[in-house]
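Heads up, the chain below is alone and in the form predicted on its own; it's given as structure tokens.
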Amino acid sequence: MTAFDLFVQYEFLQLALLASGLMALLAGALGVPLVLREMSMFGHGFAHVSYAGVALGLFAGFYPLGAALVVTVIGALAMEWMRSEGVLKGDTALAIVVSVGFALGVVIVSLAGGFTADLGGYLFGSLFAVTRTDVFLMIPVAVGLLGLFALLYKEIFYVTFDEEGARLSGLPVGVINVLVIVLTASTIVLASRFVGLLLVASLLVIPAATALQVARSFRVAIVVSMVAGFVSALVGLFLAVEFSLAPGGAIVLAAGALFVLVAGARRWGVVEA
């Protein structure tokens, strides 16, 4: 039986495809402004901070992703405040918040003395354990986040390329930055359920980097990044089913392979930048 036959036959694979595809589209859109603003590592930082939220949720008996969302947004806002106010440079603020957040998660796990199996599912992803409830909760949130991104497109574009000019023109740069940070943190938390906290930031960075190899405008870069993310999710899932691979890792490897292919094509003149 081929991977295609299995996807047709089993609902959990269909749910996995829907969930990962939708999250790849969302991450692809948000990844472009992050990469252009040289904030790629912030995605990895958010993923590490969300580890503390997941651990706290499991320890306190809350829905882990809900707790992770709250903790991640708080950590993300702290990073943005330190960066924007000049308290610390962006990479230093990131290092501090990531270290504290991850250490908090480690301490909570040691206090609990258990649930390592449950936590492992969030660290490495459990895409094939996605339920209808997960998907039904995720779809309206993901669609809402995409809608908010589309609504703020012009403002995000302006701030991405000329933050100081946007501020002088009267745009609420601080508010826009906070919204982008919250969007990114929310995407990290939602996607971590399927790809895993250790790999989820790759969905933000690699498709965006692929798009920027060939796109000639911000809008085209976002579209290409979303397509690259979706194709990576699709190919990665089929490879995972066909060869019994870890789905999160297969998706990221597919994204990396696509980047190498596009970058190589540009390098050798097959496509023009």
Given for the second form:
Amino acid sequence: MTAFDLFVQYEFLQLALLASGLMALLAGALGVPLVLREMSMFGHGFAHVSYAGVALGLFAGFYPLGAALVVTVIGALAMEWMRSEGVLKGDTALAIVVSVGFALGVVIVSLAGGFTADLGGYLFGSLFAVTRTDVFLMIPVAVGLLGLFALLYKEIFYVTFDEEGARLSGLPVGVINVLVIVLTASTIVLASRFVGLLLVASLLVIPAATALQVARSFRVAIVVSMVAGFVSALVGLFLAVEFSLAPGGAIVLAAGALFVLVAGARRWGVVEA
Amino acid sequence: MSPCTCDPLLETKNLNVQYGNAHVLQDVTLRIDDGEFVGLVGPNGAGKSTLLRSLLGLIDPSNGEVCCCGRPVHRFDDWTRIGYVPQHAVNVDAKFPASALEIALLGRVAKRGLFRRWTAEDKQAANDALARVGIDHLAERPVGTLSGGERQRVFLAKALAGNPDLLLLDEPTAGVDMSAREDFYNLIDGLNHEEGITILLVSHDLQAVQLCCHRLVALNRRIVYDGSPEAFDEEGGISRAYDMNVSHHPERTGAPP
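Let me have the form predicted together with the partner chain next, following on from the form predicted on its own.
First the chain shown before, then all remaining chains and molecules of the complex.
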């Protein structure tokens, strides 16, 4: 049976495809401002913090993805606060929060005597460990977050391009920064279910980097990045099902291949940038 | 301290700005009325940019008061009335993906308000602003691929897109070549004459400021001259502004060392 037949036959695979496609669209959109503001590593940081949340959830018997969402958003807000207050330079704050978050996760896991099978699914992503609850949480949340991004589009553009100018025009820049951080942290946690905590940040960075190779306007950059993310998720999941690969690895490799293709096409003058 | 009087577009009263022990601005009292075209000159470090940033409420004065449209600047919220072109605006990251039209649209953000999408009216206003500065044919071009002079116009269009009453231009021609510079001065001269926009132009390009402004203010931490551009030289404005009291010795012809 081919991957295509499996997707046609199993409703769950279709839902998983829909959920991961939506997550990829969201990550693609958010990735562009993140990369342009040289905050690429933030996604990686959030993913590590979410490990503490997942461990806490598994340990205390909460819904792990929910616990991860709460813990990661709190950690992300702490990072944003340190960044905006100038308590620490951007990447030092990041390094501290990331390590403390991850260490917290490690300690909780050791307290619990380890729950390796479940944790593996979160660390590396899995199609088959994903529950119906996960998918039914992801789909509405992803749609809601995409809606929020669309509502904040012009503000996000302004803050990305010129933070001081945005402040001068009367925009509440602090609030917008916090909203973007919360959006990003939520996206990381939800997308990590498929892609895995260790790889999820690349879903933010690689499609955006692909788009920036060719985009001639901000709007086009966002759209191309969303499409690149979506195509990577689709191709990756099909390959994962067809050849029994880890879905996270397959999706990220697909995104990487797409980047090489586009960057190469640009370099050899096939597309103009 | 007396409160701001009503109505001048911009007003400062006994403005003092101090960083540590360094007095950057001392006792600056300045009033700019509707329709004026004021050039602000002064040497490097005279406090020109500090004054401009104080006018925009970006710097809190140590003492004194700043008013926009008759309101203290920290309570002023009608930023659509003021268009600001910052120094080094032309030095945008060449890789940033933004078209000229998108930059001009940013000038409409304050007018449109939070959470609202740009409307057809905003797009029209942004296109009109690009046309007013003569670069509507470059609307779709990424701003990073434009020349210095063209970029300058994009940022002027951004400032104009909100239909402001007042334009604040901070060293707008830095990094712009000579011929583009002349065109730029003609352009803002037209905005003042034909459209009645009040302009405060900060520049160290004294000649250009003298040629096109109606009023010249020279700053060297304090205001050392405020009057007609023509009388500036006669009244020794240069030496006061630039701290230069160099005596002239025509008899000492230069000999090679």
